[in-house]
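Only one chain comes next, encoded as structure tokens, the form predicted on its own.
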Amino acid sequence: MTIGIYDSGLGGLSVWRELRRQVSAPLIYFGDTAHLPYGDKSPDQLMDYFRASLAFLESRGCTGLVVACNTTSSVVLPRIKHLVKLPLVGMIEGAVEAASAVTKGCIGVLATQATTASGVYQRAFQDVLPHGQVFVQSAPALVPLVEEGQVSGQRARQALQSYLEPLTARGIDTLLLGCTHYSFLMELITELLDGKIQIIDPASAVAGEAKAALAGIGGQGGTTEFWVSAQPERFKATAELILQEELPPVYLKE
């Protein structure tokens, strides 16, 4: 099986980083960088991007798919998942399961505008924690910052403070990172919350879910092919900066 990993840009690399440790299958990563950020796009636009990206990944031989994008998982998959022939894994179920396992009942979620507007996390947590409280905070500045490689500077710190303060004021005990890009801000988020709130990065849980769902492939050592829809040089340079490792060539999807 060849597993495709799909995101708007760099964020899905947080899932890729975990998945490659758990599977030996070949991986193909596609970042739809021509259309990022996804958080301010309409549902119809997001649907079009997903269909085009899915067709591309199928053309490259993918037989399973990880939608490593919370916005697409929130807005598109509920509408189209039953029509997709490939086995696929989205972000929402794994994220909710991971947060529900540790919370004392008051959860904050940082998410994109589109994910926040979808209400998907409120509904999902209602099913598993009917007596819990869930507060979702839109954080539109964070994806552009990560895409610029700004994961540790003053701009990122100030943006995070403005988004975290409304959640901490609600008394949350658990913070769920509701966008894969936010994983690369974990160091700053941890510092700002000062150990007082449990932080859930769902990348590892989703990778484990993907391993189980996509034929239970195990082991290590699979190769990865990287593709983007715009600016492959910029993607590679920023990815290497935030991952602190060298990547193979990144190809441009025409």
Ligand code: DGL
Second form
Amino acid sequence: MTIGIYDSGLGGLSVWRELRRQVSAPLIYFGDTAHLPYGDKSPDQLMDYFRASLAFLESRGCTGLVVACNTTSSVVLPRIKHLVKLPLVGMIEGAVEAASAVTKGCIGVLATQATTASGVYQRAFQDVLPHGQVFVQSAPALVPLVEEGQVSGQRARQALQSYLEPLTARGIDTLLLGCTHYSFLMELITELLDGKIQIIDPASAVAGEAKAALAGIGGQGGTTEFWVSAQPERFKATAELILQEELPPVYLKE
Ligand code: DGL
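Next block: the form predicted in complex with the named molecule, after the form predicted on its own:
Full complex below, order starting with the chain above.
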């Protein structure tokens, strides 16, 4: 089985790096960089991008899919998951399970505007923790910063401070990273929260879920083919910066 990993850009690499530790299947990563960021797009646009990306990944031979994008998982998958033929795993279930397992009952979620507006996290936590409290904060400046490789400077710090402050003011005990790009801001978020709040990056939980759900991908160390829909050189350079490793060539989907 070849597994596709899909995101708007670099964010899904946080799931990819966990997935490749856990599975031996060949992987194909696709970042839809021509349409970045997804967070400010309409449900219809996100649906179109997903359909085109899925068709591309299928044409490359993918027989399973990890939607490593909370925005698509929140807005698109609830509408069309039942129509997609190949087995797929999104972000929401794994993220909710991972945060619910550790929280004392007050959860903050940082997410894109589209994810926040979808109400998916608010509803999912309500189901699992009916007596819990959930506050979802949209953080529109963060994806562009990660895409520029600005994961540790003053701009990222200031933006994060402004998004975290309303959540810490509510007394959250757990912060869920509700966008795959935010994994690359983990160091800064950890520093700003000063050990007082548990931070949940769902990447590893989602990779585990994918391993269990997409049969026959156990083992370790498959190869990955990388594709984007715009600016492959830029993607490769920034990916190498934030992952701190060299990547194979990144191809352009025309
Ligand atoms: N990384 C994606 C997510 O998890 C999309 C972010 C974006 O392009 O706005 O939501």
